[in-house]
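First comes one chain, alone, set out as structure tokens in the form predicted alone.
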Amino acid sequence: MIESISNLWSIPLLVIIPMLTAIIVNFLYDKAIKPIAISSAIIILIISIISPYGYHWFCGHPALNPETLTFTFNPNIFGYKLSLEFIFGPLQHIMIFISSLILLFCVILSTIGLTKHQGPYIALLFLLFMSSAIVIMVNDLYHLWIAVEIGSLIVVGIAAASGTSISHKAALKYGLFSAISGAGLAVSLALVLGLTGFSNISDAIMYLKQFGIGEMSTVLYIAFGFFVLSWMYAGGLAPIHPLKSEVYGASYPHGTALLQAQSKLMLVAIGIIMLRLFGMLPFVKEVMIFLSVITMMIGVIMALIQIDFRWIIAYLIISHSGFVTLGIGLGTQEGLIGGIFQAVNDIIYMTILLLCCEALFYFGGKTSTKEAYDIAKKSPFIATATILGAIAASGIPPFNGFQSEIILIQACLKEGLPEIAVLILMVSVTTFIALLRGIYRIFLKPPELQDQDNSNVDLPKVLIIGIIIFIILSIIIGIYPDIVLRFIIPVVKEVLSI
């Protein structure tokens, strides 16, 4: 349960520290960037671990109790919030912790691997974390819209930072079309604000429950439609998947690790808000399930036909986003638990695969499956880690992917959707096939040309440490899922009670 702490000290720090760091590193020389950036990332990680649960009301305005017409700062006493509200609870705790851990390794790898424009690139990483943290903590539509807009712009910058023509095209296309996402969310905000008079999500829900939907259903459906549009763009769901997959495939692999974490957080946060605001409308859940199923199928099919290991992972990220949204779309306790749990697990095992893909840059940056490179001889550790990441992504025990997928399958069966449960199994099997094909060509098959360089490559120690940490996390969660579920279950019960 959330403690009765208002104006919590840690919530502003999770927003302000990344913002200040992003500003500072732009004005520093290369040697000064590394200690400042790494120190800030460590501080953010520590805050995400030790922070208590509670609220923060920006602008300092108290809540108004409509019955007594008195003001209160006690979050346990109902009142209409006259300020912009942020919440740090169990769900925010686990997700921001995972994101801040990825941020730390991304920052360190950036200071090692990039020789030019370190400051601007690291600033983008911090701002990306900031936008995703705001989305997962916010409880008002105004701040949600701002965070989504900021996040879209930062995604463009990170994609373009790799400096290739493909990345520039991907960034340009995503930048042009993602404007639709922000505009759609702004329209939805305006409609909900016009109907209820509140931008605070909890207050708007309370208003709808108190006065009923009635003739407002048509306007709410329009607001839901624009919300879905923003949801698709933010998370890369079908039919927007080509834009997001290009961004994933064109960015640096460590940057993609943070990008996919941001997408999963947005899918969870916006999906839960959609259930809370529009769940009482007919066909809302059906629309969310339909988009999820299409995304799962298209993503894994596209992964099968790719000839580059980075793009295989990019499309699998899209496909597994459908797992997350499927659980949320079911709207049941098992479904929500499975969807949120899948988001956490997906972030972890995709990070393993992306860090292994980052290691390929130290072997010449060759990730095409057209040629065989026999990387396993040069680095048995990376080959083994990639195989373990593929096993986790395919939902094979004892790794974490199995635990969330089995919950989703059980949720579908309880809702009388055995065909979707079978589809989950098929996507898991196809995921393994797609990854194994790339792993065999890059890591295991002997090179056809005998003059290829077989010398060993010294990988950065932090890259090896990062891979080991996320593999250990994957195994621990796979064996003891309650480590994560104890953060998720209370939040799901609270959402369903609302």
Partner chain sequence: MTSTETFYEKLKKWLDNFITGSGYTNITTGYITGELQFLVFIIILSVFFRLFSVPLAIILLIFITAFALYFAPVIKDVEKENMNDLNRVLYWMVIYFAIIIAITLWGG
Given for the second form:
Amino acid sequence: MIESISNLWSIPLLVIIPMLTAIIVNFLYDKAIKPIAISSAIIILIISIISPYGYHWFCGHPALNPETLTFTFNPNIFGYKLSLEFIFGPLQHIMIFISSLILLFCVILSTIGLTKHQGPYIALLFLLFMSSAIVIMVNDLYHLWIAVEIGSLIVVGIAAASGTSISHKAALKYGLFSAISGAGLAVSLALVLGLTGFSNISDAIMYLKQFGIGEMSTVLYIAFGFFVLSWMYAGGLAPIHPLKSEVYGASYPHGTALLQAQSKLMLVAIGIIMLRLFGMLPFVKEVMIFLSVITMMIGVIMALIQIDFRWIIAYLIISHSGFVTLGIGLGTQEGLIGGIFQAVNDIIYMTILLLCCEALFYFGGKTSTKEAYDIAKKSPFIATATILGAIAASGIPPFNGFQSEIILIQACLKEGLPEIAVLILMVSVTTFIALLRGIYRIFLKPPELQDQDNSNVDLPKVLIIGIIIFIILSIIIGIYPDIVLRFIIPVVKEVLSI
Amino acid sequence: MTSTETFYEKLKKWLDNFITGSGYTNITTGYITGELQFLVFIIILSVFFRLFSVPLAIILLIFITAFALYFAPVIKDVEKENMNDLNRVLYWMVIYFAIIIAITLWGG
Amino acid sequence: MTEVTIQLLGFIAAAILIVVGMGGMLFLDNLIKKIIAFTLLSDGVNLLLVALAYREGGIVPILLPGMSIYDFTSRAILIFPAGIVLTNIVIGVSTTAILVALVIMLYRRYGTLKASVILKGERR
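Output the structure of the form predicted together with the partner chain; the preceding block shows the form predicted alone.
Shown next: the complete complex, the earlier chain at its head.
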């Protein structure tokens, strides 16, 4: 990582531009919203591509070398930085790039699709991006907690925005739950702060490693428990999955694309922080693996028995979050690489499926498999894209899902856990079955009654371009996984070296 | 009455349990696939106990398989437990939280 | 025997508030009562943080003119929890506002505030 003492210019921009855009867009009328929102989404995308690597510090100083009494960035030298810290490194680069790409398409689609309350909704989308950008860049407990709290409030807002009574109920349930676990994360933060006295996570870890905590380790276990609670609700892991999947299913599909990207980013960021802070405690990794296995299983089984295509995808997103957390929970180099790579791939192929789901809205707005629609005849492109998305999601080469799942399976085998490798395979296969049920009913099965409505539906060009871009990304990453892996591997090595 | 018939009748009864509404639906196929998947999943999970002791894993495997087949179809119960009822989710969350804290405290 | 200090009393009060708040959120059926329980929970967390930063004879962590650095560092309280408490109050207010807004919307539709009626599970 390139280090510089001066703060990096791009980090505040990635936080402030979405915030400012949200404030401005919230007050504007229809015609002015579109250019401002789209142009700032493009600016964010450009910043995320061209930004160099570096830090942003709110206070504190580089570590002081005790021998020479000079400031140093060398992580091997023992010294506290005492800072609230944001980092923009390779991991942040790839993650923020992907989510800002999704943000761009979401914003354009919502300017086309929404007629009412466009401004506040787009403001919420920008704030959602902001919270996910903060959570992946952060290296102190304070901003982590703020990002998780803001993120969950925005999720509530986006779920409620689609305006049906189901979405209001989903939003209220998720809101009540986020109130509990947000307070839990604050308690956890207070406990770690009380034990170590440092809010910077690297400093706290260094303190724990250097001095140990002896009898006070009980406090650290309770902090871990509350941390897991917030991890579960941010990512929708096992006991929270009915609420989280309800949020996914009740929002607009393009909103869900951004929501799932945010929750994957949260899972990766909080998971890595948990591994670094609590990794040396016994049973921590086992708890993380247990949670992920249950999530994988329950998610995919619940996806099988759904009758609405949106809910099938919603439960599959939950199920595939289990892959990500499994990789992080394994805690080995392969596991971490597989988990983070899976998060990137998951965001991409689920976005393909969700954009196809958005396209179904233009064919009458029904996504239930109870009625057959024969949409393949009306739009062969959407049918093909959905099937390609399903293939990518079930980990079939040459798509990207395959590459990360194979790394995860190898990591499990190396750890001596062949059962989990079998489970991963089964979940992939079942994903295909669950998706194919929906695809067959909606796209391929001829309608029982003769369809009167044969008029051509004009899909927005942006939607088609978006689907094509994400399919191309999926294939490119599937054939050349090194494009993404070269961002992930150095980060993983750094995490494990601490 | 031959044994084949009774077995057939048993199987038919078992399958009838899944059917909601007018027999032929894609919901039924989903339920049956889900039931089989769940069975396989819990069998694999019971194998997991080999990490603690192999005999325990074998006993658990037999018991779990027998129970799952006896109480079939379990998928309806699984669905009910995974309902989006707020109180149910909170109940499960409390149980999870208690287990996680207990395991980590016990391990430490 | 642990000495009973203001800090310890603060921790005990915070624990009671957190437990009462959690219990209220889990077991009360009325949605408004659930939200009130959340505010108790949030106050409990605030009190925990404030008690954490307490220091016998501590001073506000602002370096005033004429104060020696040694005096300041030996007496100033931990600055960080104060910042968190301030943020937690803001977040608590906004969470409460959003929850109450949603409850109002659902009350208009269902005519009741019972969580067991409004938020009960349903087959999709």
